[in-house]
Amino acid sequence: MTGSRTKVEIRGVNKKFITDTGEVDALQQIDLDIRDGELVCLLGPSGCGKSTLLNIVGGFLPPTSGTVSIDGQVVTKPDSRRIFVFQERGVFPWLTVEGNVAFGLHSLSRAEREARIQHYVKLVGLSGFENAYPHELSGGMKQRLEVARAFAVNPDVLYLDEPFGALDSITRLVMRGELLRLWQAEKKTILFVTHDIDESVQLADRVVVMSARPGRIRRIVDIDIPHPRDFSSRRYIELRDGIFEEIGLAHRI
């Protein structure tokens, strides 16, 4: 279950860059709170600011103006606690399965670390290729790694910037699936990036619709069906459908 309790409280955070050309207004107003345990996706058209607003949660990058406070305390720079999985894939080539699981485990005894690498190599279904380094491996398989690389440090917050968007679509799918399946047995807060709206009434407790440049929060929608959800069920179908016609794409597919 979510809890109740706000992990993640963004209020009031605005983002402007300076081009040669000027000032660009990236995000506006952005007010929203993250609950402990909770996934939310931030669905949005290319450059309406997701990034930058994930980045800013992040600590990778500082708002214009506004705050962002995880569990009481203001962001002001990356933390070792906080995670991201980004779409280009970040496993280390030089590293098999096992070495790349074991980056950041440094701090464990080493049967700790055995036994924390063992536990999510299996839950992400490499069993059998602890061997293998990455260009061994399909993309979905590199993408799963990074999953369990990434869930293995036992952070407190995950940030996915869209991270099967280069992906076949089957295998999507199938890592929609798999992350589904990690996040309902470790229930770790997650921040989610994409486009694909399907991918985020799939996925999503709740869909933050973000409008075009300059990024301003459109509507909350909250997912109210149970996982795994039927994408063929009346309430799915309104939900997606909600949300098509919230972006003005309703007639134009």
Given for the second form:
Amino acid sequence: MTGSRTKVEIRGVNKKFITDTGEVDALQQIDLDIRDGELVCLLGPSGCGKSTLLNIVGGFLPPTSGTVSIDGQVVTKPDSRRIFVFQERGVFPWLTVEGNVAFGLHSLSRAEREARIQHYVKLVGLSGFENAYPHELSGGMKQRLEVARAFAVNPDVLYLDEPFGALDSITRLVMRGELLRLWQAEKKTILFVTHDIDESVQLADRVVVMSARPGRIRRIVDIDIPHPRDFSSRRYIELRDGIFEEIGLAHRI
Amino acid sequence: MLRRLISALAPFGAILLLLAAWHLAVVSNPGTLIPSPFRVAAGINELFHRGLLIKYIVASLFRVTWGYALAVLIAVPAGIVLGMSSRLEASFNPMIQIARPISALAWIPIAILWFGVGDLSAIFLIFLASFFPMLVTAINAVHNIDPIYLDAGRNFGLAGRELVVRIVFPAAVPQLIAGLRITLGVSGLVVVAAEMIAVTSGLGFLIVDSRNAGDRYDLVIGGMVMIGVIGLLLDRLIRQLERLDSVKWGYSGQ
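Form predicted together with its partner chain, following the form predicted on its own:
Below, the chain from earlier opens the complete complex, with every other chain and molecule after it.
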């Protein structure tokens, strides 16, 4: 699945925020390489800077020091080859499902555009809703729409910031399956922010465990279980419990 | 079914109640100059047959349309530009805040000085009265756009004019429509005052002229009623915009 070529190179990234009470170290000395086609989860408690890191990698926020390079080029601003998927709040409510999916496809020929719309609307299971507006859709459908809009422009890299956080636990599980299916079909590099340990072990090739104040990388865990993953297998539980311990949590309450 | 019928008829019931109270008050005060609703209706009818009713309504609507449309066409783009640039906004904001509380009516002497007695003066006053509320609404509408939409737009490679056309404007439209409604109400207030002073036609002129030409209070109140009815109809017209599928999302909370 994963190529050996480095896609995203994060070198010595620091981020300080100035607040009323002084400077806050949101990120301290982050070094991370992500390979082409790899699915990496950034995992940590809220306030550990994982979303900040994703915004820096996405070009929405400049680092205080350090660099992020993608394919050898330093990132300074957002780029349409790399799409950021917000929680479902990112779909444009003034456009239909079709209009949203077509949003990044203006430069294509009409035929090509129609083909892509149809392909991705179907891929995320929204066929029949092409002319519906987001306010007529459920949260899970809006989330799938945003993923379809991102995939439709055929980006190399996807950034997902707790994309399923607002969904109920059943829809969330279904969406994880859909994401894996899309990822395997389209071979994108995916950087996925979550605070859900199970989610990270179910999805990722590698889980980057972060700690808060200052936000640092604590440990990187290789998830060496092939897909589809059995949540009750010994290896799964071993890896999950390892991360629980790493974060300093008991896995029973 | 019955309940829906009752709630549909209730506003008419309230109006009937008001008319009845008005009628009773007039009847029980012989010698009052205030006419009964029947006399007002007869007055409106008389205006209609003299050909004045339609003429005055058209005259007033003409002025409102020009003043209001010019204000909207300038204030919305200006508000979007100011709303997107904090530097421009900081430069212009003090000036806007000083000009805004000055009632458009305070400009009447200057309007007459510049444009004389006539349509242009009235249009200018309506323009002034509509411009500032619309400008401030447009600036705020841009400020209130969820930054996620702007980030998502930039992520798809949009900047400058394209970002405005494809993200900022459609995201601001629901609030702009609310601004259109408020502003139209303001322009309706000002047209009456402007017509009392700066022109010799229109519903505002009708009101002041009927009073001066022999205490025709039936026509004074007739003019007031027509202004109210026209205001209601225009508001209804603008509210139709809220039903567009591409703006419905902005009103889901209401």
